[in-house]
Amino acid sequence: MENEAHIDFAVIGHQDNWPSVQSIINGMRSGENEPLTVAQIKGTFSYIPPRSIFKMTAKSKTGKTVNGVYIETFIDPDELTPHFLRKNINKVNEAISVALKHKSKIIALGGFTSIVLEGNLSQFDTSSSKITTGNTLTSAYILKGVTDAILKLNKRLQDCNVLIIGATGDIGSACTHYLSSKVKGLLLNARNGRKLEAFAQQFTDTSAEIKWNTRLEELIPMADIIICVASSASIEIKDYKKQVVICDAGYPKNLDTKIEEGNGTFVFHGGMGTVNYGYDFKPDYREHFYNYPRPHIAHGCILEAVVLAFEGKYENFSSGKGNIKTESIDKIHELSVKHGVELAPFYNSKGLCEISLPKSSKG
């Protein structure tokens, strides 16, 4: 392989939806006769191979450029669920086999494999490349991104409920940790009601009001922020406050489809950041699958390998389950700021979205 050696990270991903599987391998067949079908790529897609199918670079404020490597895992987007960990935690563990060929530095886990894999990473511990699931700094999105529309609705942060829904999760209880001293209540939700209950009770001494329900639409109603970590593929947002702020940083992002317009609800895509100083690829296959309002935005996932590589901090920065410190979102968000990798703007399945203040507070 040539330039190996200047493979400063990796990128391991998957698509979550067949007409993306579509495109991509329709575009990897340029100058083919006929275009592929759904149904013809179905019957073959989960027995592909985890490989890499583009190389990257990425530019930094400071004007450093880091290379990289996107390995598709080909997991099929209909098995995204727990009854097919085994099969997925093997396709997750050959794209990382094809990481290390690679001899990338550090290797970030995108979407849904940080989640098979639940941070065991114990088998690559003998390796010289490091592993991140990029949690730390899709945190710092998230939450970056609730405060900014905060803010924009002349709001305090102190005075909100926020509901957490995946609270016991990685990012969630992340997200938790972090605004338990800065908010008026957190409502946490999860749909194990004993984990759940143990997580809570972490937070007794805390300044915020803390309520926990595995039954969502006990909390809705009492949120003014709501962040959305968990698999948005059957949660229901209804019975909500008006003008809430709805941060949906599931996988797949898809809450804005399923939201009523009006009452000044904000509905916006959490988790992602803009390289500012840009990235490339090589085959450009952006056209493909690139479905952002802009240019050079990307999932906090994997910026934070990429900022990582700018910064020659070659470590495990996220790994495990319930870790990541507060302390550590803003160290890596301080970190992106300087290479000029910065929160995306707002943006859901519509496109650019601005927020409107209500009449009475304008002017």
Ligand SMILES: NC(=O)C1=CN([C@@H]2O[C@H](COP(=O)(O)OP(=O)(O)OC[C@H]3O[C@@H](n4cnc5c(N)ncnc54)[C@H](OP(=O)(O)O)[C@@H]3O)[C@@H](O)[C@H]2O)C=CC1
Given for the second form:
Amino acid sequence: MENEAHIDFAVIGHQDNWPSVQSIINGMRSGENEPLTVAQIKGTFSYIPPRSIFKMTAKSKTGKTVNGVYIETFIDPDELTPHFLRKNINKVNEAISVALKHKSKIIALGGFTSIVLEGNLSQFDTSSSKITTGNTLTSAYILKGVTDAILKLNKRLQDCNVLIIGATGDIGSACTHYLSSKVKGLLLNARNGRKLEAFAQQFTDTSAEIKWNTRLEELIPMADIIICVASSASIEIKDYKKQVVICDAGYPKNLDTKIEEGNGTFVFHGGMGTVNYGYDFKPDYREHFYNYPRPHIAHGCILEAVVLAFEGKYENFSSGKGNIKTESIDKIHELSVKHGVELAPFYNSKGLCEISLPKSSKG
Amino acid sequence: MGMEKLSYDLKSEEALSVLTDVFSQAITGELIGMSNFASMAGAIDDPHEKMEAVEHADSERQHAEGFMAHAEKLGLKVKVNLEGEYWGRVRNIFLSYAAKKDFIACLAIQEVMLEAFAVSMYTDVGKALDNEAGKMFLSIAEEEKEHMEHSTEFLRDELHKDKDKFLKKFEQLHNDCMTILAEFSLTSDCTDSCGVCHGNCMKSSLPIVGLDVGSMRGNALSLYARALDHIGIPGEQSIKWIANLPV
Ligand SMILES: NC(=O)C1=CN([C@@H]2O[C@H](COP(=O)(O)OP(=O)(O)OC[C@H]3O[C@@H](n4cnc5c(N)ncnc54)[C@H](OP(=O)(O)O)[C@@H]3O)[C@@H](O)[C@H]2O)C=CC1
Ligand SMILES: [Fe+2]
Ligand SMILES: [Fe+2]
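Starting from the form predicted on its own, produce the coordinates for the form predicted together with the ligand.
Below is the entire complex, every chain and molecule, led by the chain shown above.
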């Protein structure tokens, strides 16, 4: 009999569109059964109770190996709206019980699952199993990504104006705090004006010049860097500077499909990391739903649990909203690099992308 | 909730016609269960298990009688047919394992697969019908739940004895039996008659009594998935089995 490996970490996730649900389900269907259409899958998918659908193994640079389990919530991609909050919270709760049954020591709440919980862990018993939103390492990769991009453009962060779309959110506020002493100007955007203003007021004493506006189009023309960490499909980026660096880290990551590239504009999918020493799945459905241009790429939120497991640092590392400290961002990134888990190469929906110097500044 | 229910006139001719088929399916299902336990009683050697099977058969008989009496009270002309397209196939699969004295297989088919569908569908019917008939469906669903729980413990022990062997076997049973139940519960109307409904397939008429076949099927598969979880079958196994069912 196969020896069952103990589980170090669990990842709770969901799909955000039907085509990816379809690829996974059809990937599970054996050759003799016809692939299903989205309409056929829609009828049953969200009835399935949360369950483990594959196991994972990650290898550290230090030689340590950790085992994980991916728990799918089976949340209906069309129901990722506040209207279905109760139902989705129930699914996340059930997924957490599945993780506890697996005796996983740390649980990462991927994508929207942390949002439905508003990071509020008080309703869970985290004495034997810790829970993290993974937003600290996600923030770290976003920040590392824009810093690397700017360096490659021979620019300095302290000369840049950074626009943060979704500034009042958990990741957005972490990035704002982090950058407040490192950039020339901060341009903050979110829809709720009162919250935005109250948030922005905290930064009036910092070295960065601070502007905020609920009207995105007022801020875009000033931005050298745009970090998008809002959950919205309808963000429009217009009248941007020619050489703007755009880090698309929210869901869905669709900004590159709306922007003309090639004029020096650089758009990449941010918040992503890669496990350099190996990241394997069993059963391996990756050929059916893995959409990244290189192997071993994953979201920062998932990798935070992997890194904490490598370290044996089982704690509710990222929890609540607006609690992410600059020191924690630096700390988790340092641990991540120690274990060979690093920023993913730059890519967007067209594949890997290179940042190139504009002609005028070359030589 | 109450508001919603008022809009269904359960005494209309169309509603009674749908209810006739709902009762016919339930009674047929109970009689299949009764016959299955009776066959098991014959096949098993262990005297305690033999007696338990007879007791189970009797409990399914009582369910069938309860449904029959209630249908009669409502003046419904129910149809019982153990040899119809789907019920007949399920029965034959069951008999093939009973003939081999395969107690585990019999339990898995009757008390996990058939019972998951029964509990879930009775619960849906019970919640939709805000009347005496509804109450009856709900109380029988409760009793069927106990049957499921009883078998779960037994099957969990079996799984622990030899996991790989158990999973292989369960997969075969799933393919044999759940495929039929999944076809039976397809959301499209049956093309050939199931042999139990009295006129055309009742599926598309279920909304007349506040039910719909899509959510009934979904809830049944959900309960089946949970039953597999309780037995200790890994999620990555059960999801693969379910993903391969006919749609
Ligand atoms: N590695 C990765 O890629 C990861 C990505 N994420 C994603 O990052 C995003 C942010 O996560 P998190 O910080 O936890 O979320 P929060 O809900 O805490 O924050 C969302 C922020 O976006 C703002 N917002 C929402 N819609 C809009 C809009 N249309 N225009 C402008 N601002 C908007 C909200 O403010 P307001 O409501 O006032 O507009 C709020 O400031 C999410 O999409 C999440 O899924 C999360 C984890 C990992
Ligand atoms: Fe029964
Ligand atoms: Fe029963």
